[in-house]
Every structure is written in structure tokens, then in C-alpha cells.
Amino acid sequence: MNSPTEHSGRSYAEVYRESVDRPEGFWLTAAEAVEWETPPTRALDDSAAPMYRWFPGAVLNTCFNALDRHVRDGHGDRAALIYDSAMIPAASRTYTYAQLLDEVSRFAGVLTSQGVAVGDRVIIYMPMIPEAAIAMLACARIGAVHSVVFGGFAAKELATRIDDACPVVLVTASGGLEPGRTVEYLPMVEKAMELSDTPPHTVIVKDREQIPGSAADYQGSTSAWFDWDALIADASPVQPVPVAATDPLYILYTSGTTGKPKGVIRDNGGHAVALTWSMHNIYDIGPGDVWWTASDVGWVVGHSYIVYGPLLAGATSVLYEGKPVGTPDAGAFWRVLSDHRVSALFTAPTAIRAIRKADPDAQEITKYDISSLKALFAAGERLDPDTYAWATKVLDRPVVDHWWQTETGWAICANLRGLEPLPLKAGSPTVPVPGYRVEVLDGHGDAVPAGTEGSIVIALPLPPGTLTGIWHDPERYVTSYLAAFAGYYLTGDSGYVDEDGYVFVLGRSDDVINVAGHRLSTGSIEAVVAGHAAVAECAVVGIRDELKGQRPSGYVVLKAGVDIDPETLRSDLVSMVRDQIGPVATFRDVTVVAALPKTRSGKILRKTMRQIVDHEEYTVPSTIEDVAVLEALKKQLRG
């Protein structure tokens, strides 16, 4: 493995300054850690700004960089992927780099035999099984563009993505496993094909014996249905196909405000360079380390840090099918850390809060040896200071918040553990990552003083690895992200930068409420509420108030085994908010709920909660984890 991403003991400040002052040289040096068919001679193409492109004229193959080169260099026996299923323990297995390369190259042969060519799209609608990663890498191998749709999405949502991406092949499985139930995918696939105007000509099904349904049940439909195992048994392996660095690697759909999902485009070259750089410099992970991202391949975190990032770095990646609690208990994560000698764990704060709720005294962790763990990384939802403090105490390891988005593909702000670990501050993802010029602006587009809240933006151009546009909709890319402030990408988050240069992300800009003319962040109030000893997790939303316009209303989930009088809890929380934020918050509403509605990636559905409380019409989000939680909340709040 080349090591140009190692900065020879230089400080974060030096490296960051170089990335800002001399980005061309900085990213060409970083690109030396990637193996190219045609190396780049320049980093940035700004000829069509604001539609920037990275490493024009360069040619590579992402799959070759993730697999082939490690095998070629003598590391074929190193573990590449560990599949750990809490749902079917007997199914767990480890793939070496050589074994994974064999599986990927043969499935690439399957796709080629089905007519998939460079630039064609392939929808992957899979549970958390190795075949999901294999299908992604196989697409990358032949220059096809994959679009992973979270397994279990409803037929209508799947059909919408099919019609936007226009895939030639759809890869799926008979279903997914959840605690106490199974989710059959094939009826949803069939319905989505019926709803679609552009159904793929081929469906490939990985049969799981625990779930009924197979490709054989759907013969005679307009599309041809095939069994994964039957096809791959006869497949010939294919070699990687070189593609332009600027060619798309994948499309990943993220929810849009209009209801139509936005297809974020990720390129091959910038993506490979950025993720390779990030694994060493942000996460301090390299060859031989065991890395576990407890997410799903359907989300951007799964793309970047279950599949591509760790394999590009030559590390071992854990792919976990299970939950933080309930499979079978709140010790599930600690068991995985112990069994596989995990070096670093990356998960969402909501997973940590779920563990804390079920096991507030952390009794389960005492059953396992987690001495291999160097750090816990959190992203996806604001890491409130109380959860940060609990996890730090329980793990006795650095708990590292970092902040990024589906659109960016990797961290905007982080504590760079492989470059220069900086002091951690509760509530902050630390500092901007090299390449990201983060600023905070007021409503007029002017920079605000340190400590002053405003809109967090990133000066253009965005660094490599970030989105290069919206699939078949460049105008929407501009209107969604670039139109608010000239020369800047709008993150949609509000926050501030303190005197030390640390960034504090307080929440989505629409989570800032106006109370009698005072702008308050619901995230700040949540941080106070979450600090109460009885509270496992919470959400604060702004609801209508005839006198003040809006007022904050709190919804809390109690820790397991806690028994507290609701009025006592309300009084405590009102006093805490008054003391820490001030009377201006006018915080007085506290409701204890059994659970908070969330997306499958762990984000709390605050907007939907507000709509319920304000008796507004609302649409159940397609990404919801458990619709029963929302229904119970509606019944409780509306009567």
C-alpha cells in the first residue's frame, strides 16, 4: 500500500492549510494512494463550474483498487469481509480478499451475461447479507452504475427509483430478517415492477431458506427472473473494466422536499481518492485492522464505510445483520466487538441511546472483552453531550462525533485520529476536514462572528468524493444546494464555530424555531433535556403558539427501569432549560412517550411529530423504521 496520505507527523493545521491554499497539489498527492490505469495529471476541472469534476482524463477501476491489487500484492489470505448475522448465527462467515474477489468477479460475469454494460444501471434491493456487497463491487468491476435501495422499502418507493434510474437488471433476495419477523421482498419487487414505467428486463434473486419465495415463483412475468446461485455456478469471472475517473460509480437516492427522491451521483476517481485518504487520516484504519460500521448498505454510510472505504484501505470490514438491542439483548454490539477483535466501531448515536435505554448501567459490556477497540465514531444524528458522556464512561475510549451527509459521501467535520487527534468537545464534531472550507453565514450571506449561530455552508468547489450532481436533473442540483448563497454549497444545517475553530452543528435549519422573535435551536434544548438522569432519549419540536408564534415541546423516552412522577420530571426539565438556556426558551411542555418515531437510519422524525401535534396533514415517510410507533404517538397526542 502506498503511503502518500501519511503526512509525516505534520499538524492538522498545516495539512488543512495546504488543502485550502494548494488544493491541486494536495489532491494529486492524495491520488497517489490509488492505482490508476491512466494517472491524473491535474486534480480539478472547473471549466463547467459550478459543475466541478475531479481528476479529468484519469482512468481507473474502483473494484480493482478494493480487491485485485491486494490479492496481487500477496494479501489474498487476509480477511476482507466478516459477515456476522445475529439473526442466523450459523450463517456467519469470513471472506478473504481472494475469496471475495472470486465471488465478485464471477457475479460480474453474471451481470455481463445478462447484457449489463459500462454505464448501465443496476438496482440492488438487498438485506444485510454478503451478496449485497458482492453485487455492488461487481457493478463497479464492469463499469455499471449501481443504485442500492434500502431493503424493505415499499413497492411505490422502489418503483419511483426504478423509473428514475432506468435499470436493466434488479438484484434482490427473497427477504430480510427482523427480530421476531421476516420481510418478504419478492411481492414488493413484483408490485414495483407493475407500477414502473421502465421495469428492468432481468431480476436476479438470492434465495434465503428462512424466507419463502424464489425466482421460480415469478416465471412468466414481463421480466426474466433468475436464481442467484444457479447463475453464479455457471459464471465465468471477468476482469475489471477501466473507466474514466469522472464516470459515475453509483446513484444513491435521498429524500427530496418535493416528494421526488434526489439521485445523488458519486464518481469513481474522486470517491476512491477521498475514501482512501479518510480511512487513514480520519479513522486511523489500515491494512490488518478490523473495522465495523454498524449501518446498512442501503445508506451512504454503508456504501462508504462497510463496502468501499475499508476495502480500498486493505482493512477487514464487518457486515452485521442484527440490531443493537433485541438480537438477543443490549450486549449485541459488545459481542461483535469481542468476537472479531474490532479496532474501531462507527455507528449512529441512536444505536448508543437504544443500548443505554435497555442497559443504563452497562451490565452487558462486562461479559465481553473489547480490549481491541481503539475508538467509537458516531454520525447520522446529533450526538448529544449526555450520550457522549455515557458512551465515554462505559467504553473508556475516545467517542468521536463527526458530521457528514448523503451528498458529501464522507466527513465534513471530524477529529482526525490518524492525522492529529485533537481534544474532544461534547456536542462538536471538532474541525473541518481538509478540503472542506466550512463557513457560517447569516441570512444575508455575510459571515458571522465566532459563537454566533447561522447557516453552515461549504465554499465551492466541494472536495473529491462529494456529489457531482443529481441524476438527470442538474438544475435541481443547483436549486437545491447552490442557489441560496453564491459560491457556496448549502448544507441545510445550522450551527456555529467557536473561538477554537470547533464546529457545532445544532440541527437542520428548519429545526430552528422563532419564539416571540427569538431564534432558538431545538437541538440546544434537546441537549439539556437529554442530560436528565431519567431520560434515555428525547426530541424537541417547535409547535404553534398563539401568543409567541412557536414554543418548544419536549418528548422523552425514559431509561429502562426508571420510575419517576411525570410532573416531577417536567419540573426538573423546565428548571434545567431555564438555567442553561434561559427563560426566553419558554420551555414548559414535556410528554413521556414509549418510543420516538425514526427512520431506518436512526433519524428522529421531528417534522412529522410537529405535524401531528399541530393537527396538520402529514405523509408517513417511506424511510420509517416502525409505523406502529408513529401511530401510537398520534393516538397519545391527538387522543
Ligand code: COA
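Keep in mind that this is a model prediction, so the values were computed, not measured. Positions refer to the first chain, counted from 1. Note that the rigid core is defined as the largest set of C-alphas that superpose within 1.5 Å between two forms. What changes on going to the form predicted in complex with the ligand:
In the core-superposed comparison between these two forms, the C-alpha atom of A391 has shifted by less than 2 angstroms. Residue displacement note: A43 has its CA displaced by under 2 Å between these two forms (rigid core superposed). Relative to the superposed core, V20 undergoes a Cα shift smaller than 2 Å between these two forms.
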Second form
Amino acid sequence: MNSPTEHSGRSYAEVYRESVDRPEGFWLTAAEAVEWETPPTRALDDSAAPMYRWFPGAVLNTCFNALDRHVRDGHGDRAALIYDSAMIPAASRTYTYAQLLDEVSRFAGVLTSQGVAVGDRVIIYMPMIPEAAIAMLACARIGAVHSVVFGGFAAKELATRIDDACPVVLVTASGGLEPGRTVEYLPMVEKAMELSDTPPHTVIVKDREQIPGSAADYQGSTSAWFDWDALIADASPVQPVPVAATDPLYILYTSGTTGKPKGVIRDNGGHAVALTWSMHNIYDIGPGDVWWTASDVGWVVGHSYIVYGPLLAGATSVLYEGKPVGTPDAGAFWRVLSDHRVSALFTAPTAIRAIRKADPDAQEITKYDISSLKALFAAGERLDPDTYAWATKVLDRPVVDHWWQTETGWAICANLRGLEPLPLKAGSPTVPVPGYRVEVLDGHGDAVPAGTEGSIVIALPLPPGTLTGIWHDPERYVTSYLAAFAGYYLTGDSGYVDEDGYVFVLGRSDDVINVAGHRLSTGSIEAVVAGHAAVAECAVVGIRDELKGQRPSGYVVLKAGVDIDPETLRSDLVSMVRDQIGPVATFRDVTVVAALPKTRSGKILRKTMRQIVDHEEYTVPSTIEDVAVLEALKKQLRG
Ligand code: COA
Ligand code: AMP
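Show the form predicted in complex with the ligand, please, the one above being the form predicted on its own.
First the chain shown before, then all remaining chains and molecules of the complex.
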């Protein structure tokens, strides 16, 4: 018998049509692949539209579906998680489903004994070690809501997230390992707790012997600090707690156009159904396949496809601590593929560009047996045709771009390898995934003809697994996503659909930028730069970068009478951004300019500035305040 996620023998077009014409039946059938405490009788609850909920009345536990059911069904000895550390190879280890279930249920016991209950928030600020996934699954097991904060963010960003999520417990590690340096987390955690108005009452620290600092060093501060290993040694395992399908599983903060990050809320039921469906239909991965997402658990890609998706599908997931290059060389990815007989790899185009830069002829690949690899999936930023062509040539396998966002949690557009592989086109993530009604609109909300660029929107309701709101800020959900075009979700990306229905995503149409697959807000960097004593005003724009896709570039107007050496200013601003946002902002360029071009209402013309720097064609907006400012800037920036 086929699994409910299989659409045996049916075409993409047929399945897509069914998903949009008969969504109730479509998603209720997909939901049969998940095990429920109370199965759903309805798919969509539109009673509070435009706020939609999926599988009202149904009850399940996500962790049970990711772990217990596979063990119960006799697959306890199958590998669940392969921790491969290029930083400390000796630490690498494999967890079977039975072992992972044991660790997770005992850490769930730890959290319970620390007073964490259903609906409580737990912040997880960890490097790429298995305990990060264990902590996430343990939260899911007891119905607590995790919020993972990427390790490349500094104390202030962590504090902002603490204040918004109001966690009762923070789980961390003594630190992370970056090539050539260690990143000590505990001083940052302590600083974040000091900056925060709502510090958690408990901090749990996974001690890594390579990195100084432990829970014992921080006793006596506002919270109680505990050692992970000591707590887990005494912990009793706990059983999964059934929760409503509509209850939150996690909050993941992402950059919006303002400095304040948005807490994207993901539910339990829609998420489990959508990810289970996606593993089979998009990625063609099933029980026992080895799947590797080379990303970080701090990003949505890591949530969906390092942790939840592969485990829900009963597959083996590789959790890799290392980089594509320099750990130790450009063969790192090929080594992992070969060591673990990986069936499919998912990474960001930046990683491929980094490998290409270090090893243009892909000499390293010849040293490894990567015959197990069926396909390479890319997302997180646009897969430029040049990188696509190179990867296709050196791998001699399908290189599959797919487009999605933190908000959606899974792909909006993809080439569905498990359903019906379609011809690949360079520069396109192919076609809308079943459930997503993608359209391209002009500024008036009218659909544009094929081939014409516009705002990419998705007709409401969004499918299961997508965001159900913004934490503590329902109004912001409406203003950020639903207010621009009635009846549609605004993706913030612009692009077009070609004659064959292929979607081409060209870039953000707002002030969000994508640096090495990391999503950042130029507004938050501007807020830091504006805090320098010499700066009167500033603009940060995302300019083209050969390796990282984009990088932030700062344009600064000095206060009258200030005389500061440009290199001193640059180095001040670079350290301020590093300290307040984190190294991941990759802020290095600072240019002092006489004035910033603005509209008559005072809005800085960031897009025009970016077009000037990137040597693109641009039209001078009719609302410009002083065209001479733009001319002077052009002269300075283009020479
Ligand atoms: N903790 C602390 N610092 C971190 C960090 C982490 N988890 N991740 C990155 N950083 C630091 C880096 O060490 C670097 O610091 P530096 O300025 O002192 O050199 C800085 O942040 C910038 O990092 P990054 O832009 O990632 O560059 P990199 O040289 O470290 O790595 C790539 C380049 C291509 C390997 C890396 O960007 C990559 O793998 N990108 C893919 C991103 C991704 O997975 N996105 C998710 C969507 S799939
Ligand atoms: P994030 O929320 O960090 O996943 O970033 C989402 C943003 O990354 C999207 O809105 C796009 O701008 C960009 N993005 C992600 N995947 C792709 C892709 N395949 N093609 C083009 N842009 C992408």
C-alpha cells in the first residue's frame, strides 16, 4: 500500500491542481502519514480569517512522530543522527533512533524538573552539536516552545530575543568552534541576561572541554546555572505530552525591515504534516535514507531539514559541525558525502561558491566516492546560473534550487523530485509546491503578464506548516505580510513567472538582505552605525558580493565639524556591529559621503544607492529631494 504522502503515478500538475481545488481532502490525506492522539476531522479552520489554523481539534506530539514511533515500529537500531565534526573529529558519533529517544526523553525530564511546562518558552543558544537537536526535540516532547538563537549572534541580539520570548530556561554550551578561533558563549549569555528585562530563571550549559567556561563559573548571578551532563545523569525519562495541532512548536526569530526581529510561530500539526509530505515529494527521501543539510540549527533550514523533516520521515540526518572550505580543505563536503553514504545534500549556494573558489576544477572530489548522492538541493539565496552550471558539471547530478523563507518553513517553489521531476532551468526554483498559490502582482495589485517582474505573493490561506503569526504581535503579522494586497501573503521577494509557469525569484524588494545565506536587516545594522558619536546619519545597503551573494555596505554622513580618520571610523563601526549584532553580519565596508539621497518625505533612496554601487541601470525617482546629491554620490561611488 502506498503511504499517504505518495501520489503514485500522478503528475505534478494533477497533484498541484488537487491541492488547490480540494485542499481539505488533500491535506487530510497527507495527515494520515502522521500519528495522532486525536486524528483531524477537518483540515482548515478559517473561522478567524485571515488568521488560519490547520487541523483544529486534532492532538499529537511532534517528538513522538520524530522518534518514538520509529522505535516502536522496530527501527530503534537505525541511525537517526550522525554528528560529524570537522572541528573535533574525535567527537563525531552516531545516535540510533533508540539512543536519540533515550537522550531526548531524559533531557525532557531535566526540563520538566526545572519547572518547564506546556507552552513555556526555552531558548536554545548552541553551536552545531547533537545536544542542540536533543534540546529542541525535548521541548517538543513536553509541549514547551523552543526558540533557537543562531550562535553567530552577539549578546544584544540574544537579549532582544529573550525579552520577546520570555523563556523560563536557556540551554547553551560553553562555546562553538570557528576555524582558527573558539567562540565562548557563556560571557555572551551572561551579558545578554544582564541586558534583558526578563532573564530565564535557569541556564543549562553543555560543557565542551575544548572551550573554557562552565556553569560553575557563573553561579551566584541572577539565574541558576546547571551543567547539562550532571542534570542528565540523574534525569528520569518522560513520556511525550499530547498537544493541540494548533499549539506552537517553536518561535524562530528572523530579520524584518526594522531592527526588531520577528518571532515566527510554527504550529505542531501543520508542521508535522507538511514536513513529512515534503521529505517524500520534494526530496525523494524515505526511511533509512541518509540525508544531509549543511546549514545550522539556528536557521529555519536547520529546524526543518536537520532536525524535524528527516526524523519525521524515519531517515538518517547528518549534523555537520564545520565549513565547506578550510576544515580542513575544499574536499570537506565530499568527504562527508562519502563517509556516510549520503543520498541527498541540501546547502546554500554560498557554500558551493566557497568550494568553487578554493578548488575551481573540483580536484578534491576525485578523492572521494560520492556515488550514493542522488541530488544536491540549494536554498537560502538565489542560485545564480553560473554556480548552478558549475555544480551540475562537477557533480553530474541534478542541482535543484528551491525557494522558501523562515516564515513558510518549507519550500514555496521546488522541483519535486519524489513526485515528478521536471526539467531544470538555471536561475529558477521551478514551480509552486502543491498548496501554494503563487502569483506576481504589480504595485496596484494586478497580476502581471508572464515574464514581467513584480511582487511575488501567495494567495491565502497559506498551506500547513507555514507561520501562524508573529509572537506577541498579531498586528505586525497583518502589517508585515497581509496588508499590502488583500487576500495575499506578501513574500517580500520580487520576480516573475515565465511562459512555462516556472518562477524566477530575483531578490528582496524590501530592506532585508541575504549575506552568505544568512538573512539580515539593514535597519538593524544602521541602528548600530548611527550610534557612533561621529555619525550624523547613515544608510546600509546590500551590495553584490561574488562569494556571499550580498554584503552590507555602509554610507555615512559625519556630524558637522567632525574630523575622524576614515580607517579609525571603519574599524570602530566594524567592531560595534560585531559586538552588537555579531560576526555573522559581515560588516566591513564604510564610505563617508557628503549627503544621502532622499525623497522629499525624507526616505533614503537605498535601492537607487545599491543600483549605483552595483553598476545597474536606474531611474531617478520623481520624488527625489535634491538630484545633485545623487549625482555627487554617483561620481564618488562609480568614479
Ligand atoms: N558562531 C560564531 N560565529 C560565527 C558562526 C557561529 N555559528 N557562524 C559564522 N560565524 C562567524 C564566522 O566565523 C565569520 O567570522 P569572521 O568575520 O571572524 O571571519 C563571520 O561570522 C561571517 O561568517 P560567514 O559569512 O558564514 O563566513 P564564513 O567564512 O565563516 O563561512 C561559508 C562562509 C560559505 C562557509 C558560510 O557562510 C556558509 O556555510 N554559509 C551557508 C549558510 C547557511 O547555511 N544558510 C542557511 C540556509 S541553507
Ligand atoms: P530566510 O528566511 O533566512 O530563509 O530567507 C528567506 C529569503 O531568502 C527569501 O525571502 C529570499 O529572498 C531568499 N531566498 C531563499 N531561497 C531562495 C532561492 N532559492 N532563490 C532566491 N532567493 C531565495
